Every structure is written in structure tokens, then in C-alpha cells.
Amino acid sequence: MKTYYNPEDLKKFGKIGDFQKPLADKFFDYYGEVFKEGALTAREKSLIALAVAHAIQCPYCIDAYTTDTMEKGCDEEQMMEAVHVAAAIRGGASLVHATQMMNKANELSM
């Protein structure tokens, strides 16, 4: 099946440095530091990613946090409650921006 997105790509995420290694030496070493143990565990760190990797529709990230999830014992219920979070936070956002619509609905109507 072709996609826009082509899944060998994600085994070229480390080659991003090719056009400007300074920058990306920067990204991947705060992104080692944000993913290293501390407050949160590993495995929390990787749920959460998963779930922001579906708000964003990132399809590498969704691979990618796919396999480390289950890597770090996470199982398919625990994954799919992580994306649903992700859902009801993503169409909050959405629905309270709603406020914006009334307001303004209401300032024509007056």
C-alpha cells in the first residue's frame, strides 16, 4: 500500500543532521535527556508519548512509541486508553474554544 508517509523513513529520523548537524546535535541530545528516568518512568514517558504522537498524527511517532510501549510491558488496553486520553483532551480544546463562537455570537446578536 503506498502512503504519504513511508515507514523505511523512520530509520532515517538519526540522518536529520545531515543538513544541519549543530541543531540536530542540540534536538537529540534534550531529547535523550527528556526520555531519561526521573520523575516519570520510562514506561510513563513512552505512554505519554504514544498518546501525543496520535494528537499530533505523527504516523513515525505512533510507530515508533508503538513498539517501545509494548517494549516496556505496556499492554494494548493501556495503550488505547493512553490515545483516548489524548482524543478527550484534543476535542476539549476544540469544544472550549466554542466560548470564542458565543461570544461573539452573542455580541451580533445584541
The other form holds:
Amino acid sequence: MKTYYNPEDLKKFGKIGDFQKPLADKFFDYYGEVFKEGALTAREKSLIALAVAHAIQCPYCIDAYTTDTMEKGCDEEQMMEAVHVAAAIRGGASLVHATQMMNKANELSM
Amino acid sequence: MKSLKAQQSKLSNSTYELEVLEANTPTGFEETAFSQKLRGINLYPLKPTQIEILQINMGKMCNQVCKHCHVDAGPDRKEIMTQDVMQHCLDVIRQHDVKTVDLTGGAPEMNPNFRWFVTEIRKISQSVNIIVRCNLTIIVANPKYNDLPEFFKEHQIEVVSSLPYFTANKTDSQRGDGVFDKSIRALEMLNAVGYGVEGSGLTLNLVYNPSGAFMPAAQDALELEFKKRLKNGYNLVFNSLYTITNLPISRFLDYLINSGNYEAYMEKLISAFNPVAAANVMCRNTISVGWDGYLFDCDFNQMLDLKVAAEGSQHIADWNQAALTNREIIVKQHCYGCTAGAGSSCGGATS
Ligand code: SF4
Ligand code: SF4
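Having seen the form predicted on its own, could you give me the form predicted together with the partner chain?
Up next: the whole complex, starting with the chain shown before.
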């Protein structure tokens, strides 16, 4: 079946360097640096990545960071809490705009 | 749950297991025989460095039936070591410079001659390091085992115990319902006599292995997390955490195949091949003894029935140190489990 998303394509991520290698190299260097143990642990970064993956709804990233968080020793409760953080921020981002709606509604109302 | 053997599963036959491992190389990885990989880094044929550890499998009988068990152990397995074979082990420990005796199973404590054997090993030497791989729940399985912590202490045993996670659901999904709570009770009993407690001199190490088809976390980071969670949640202490990779044999292989994870898991192990871990595989300083006295390069080769390639020295009764030290270690595709990422051994990560 033809589909835009194929799980097998995730493994080809490195191949983006086949076109415009210098840019890909810079990106992957940066990527590697970002996920290193730093002021945040590698485990904390992985949970952030999992949450962001859900916020941007990237199936590749969800696949990759579900595995990665498990390989960093996280369990389902922690993973789901991370997704709820993403959902709360997304939901909150919609709802906080209600203040604009309210402002406008008040402006137009007697 | 029953053992694969009791279910008469094809995978309880080691010849068939090896065929599956050889025949099912993931696509794109056809040229990756483990021996070739070792040749590429000048490690083939793989030779021992020296024999320091005697790992003795006292039998396949166990009170648990963990889903990942590479021994295919369980209450329905009756194969256990006789006192006669133990006597041969004692002779080897006495005559050769064995630094560590590592007792495993199954649940080694279920062997009726377990306490006698431990006592005899301790009589030979005060300094030999004796490890018991205790599954924890055995301590609370029956009143006759409740004093095991005291017995371990009296004989200065190092206790190494599996606890795949610091929560019940992940632990129980791998090791069986109720195992987490029982393990916590057993850990309390071990702590109570001093195991894992700073300054006691009594070592309690825990083993983490992933509850599924993924790689273990970095050992140091996970140890910190385990220490924090066990201390805060249950007021428990321990010494070190060993992270272990599940090898694709026996019940874990059965799980991989049935869950459709086999190919991706092998790919992961092969891609994560680490030459440093390869140089440090545990078979280079260990001999593994089966319940019936036969000798193997490691507990995994034992389960695959790959006896040591040491002519005239394949049984503990015929121990020939020179032949064993000069042997070639038998390596197959399952060995990728020992060399992936940070490496894996009975003592945790190897690089
Ligand atoms: S993993 Fe250990 S405790 Fe679990 S069934 Fe196998 S021998 Fe028993
Ligand atoms: S599976 Fe056994 S023989 Fe193979 S590398 Fe690991 S310890 Fe050595």
C-alpha cells in the first residue's frame, strides 16, 4: 500500500545528507550535541523530545522517542505524563486565546 | 505460565533455536556473521584471557516463570545438579585459582544441597568471592527460605538480584503477578540483616533488564534513578545496579518472534556493535558449569547446548585447565547481545 509515512523511512534519516551534505552534517552535529548529558540529563531531554514529538505530531519522532525514552529507563507513566504536558500546553494555548475572544466580544457588546 | 519445554515448543530445542538465529538475519544485514565482525577487529578466533570465574548453574528449577528467561526455568523443570557434580566443582575450586564462584539457576536455593555446597565452598577459602543470583521472591516463597538472608550473611555471600523496575506493573509484566511486592519484602529482609547497607561489608547488587524489545539504559544514570526511587518509595538501599541486555534465545526469542519484534531487535543489536564491549565479553574469563556437569563458555551457550571446544575437558570431572585456557570460544549470532551499546555481562555493562 502506498502511504506518505513509512516506518522504514525513519532509518534513512541520515541519508538526507545525500543532498546538501554540509547542511546535513551541521544539523546532525548540532543534534548530537543537543542530546548529550548536560545541565539536563539525557533522560530528561528524551522526555522533552517525546512531548515535543506529540506537540508537532511527527510520527517518526514519536516512534523514535518512544523507544529512546524506554531505553533511558522511563516507564509508561512517565511517558504519558510527558505527553500530557504537551497536551496541556497545546490546550492552554488555544484556551488562553479565549481572552482575545472575550476582549472582542466585550468590545462589541453593550 | 509453563516453560517452553513443558509446552513442547519447537524453541525448547537448541538446534532449532540456532537454526532460527542463523537463518533469520535482518534484511540489509546478511553479511554480518558475528565471527566476521570479530575478525574485523582482530578478535577472531575469540580466546579466553584467563579463567577467574566459575559460574555454576545449579538447575533449571525455579519458583518463577519469567517471560524473558534464557534458562527456560520454572517449577515444571526438574533438572538440578547432584551432590556428585557439586563435589567435582569443589575439587576444581580447591585445585585451581578460582577467584569467584557465581551460583545461578533457576533458583539455586531450591536445590536441596544448596546450603551444603555453599558451606563447603566457604570452607575451602575465606577469600573466594561467592555470588548467589537470588531472584528475591524465593526468600518469601516458603517459611523454609525465610532465613536465607541470615545464611548469606553468615557465609559472606554477595547477593545479586533481578529487579527489572522500581514499579509493580513493569516488574510484574516480565516476572509474574505479585513479584514486585514480594521482591520488595525480600529486599527489606536483606536490608534488615545489613545487605546493601553502607559499612556493613555485605554487598547487594540489583540487575535491570528491559521489559521488552529495547536496549537497557545507561547503567550509571539508571542506578541513580533506582536508588532514589527505592529509597523514597520503600526506604530500601542497595550497592550497584547492573544493566543487562536480553539475549535473543529461549523464552526471550519466543517473545521476540511472537510479538513481531525479532527482526528490528536483531538489527538494533547488530548496528550497536561495540568493539570495546566485544573485547570485554564475559566468556573470556568465565567457565559455565551446567546442572549435569558439562562445561560451556557462558550460561547462554549452555542453554544452546554448545559445549566448550576443549578436547578431553568438556565435563567438570575432566577439568583440564590448559585445554580450557587455550580453547576457542564458540560464538554465534546471539553473541550480538553481549556486544551492543555499552555491552552486557552478568556483571552489567562492559564498556
Ligand atoms: S529469570 Fe531467573 S527468576 Fe525468572 S524464571 Fe528464569 S531463573 Fe527463574
Ligand atoms: S553469548 Fe556467551 S559466548 Fe557469546 S559473547 Fe556472550 S558470553 Fe561470549
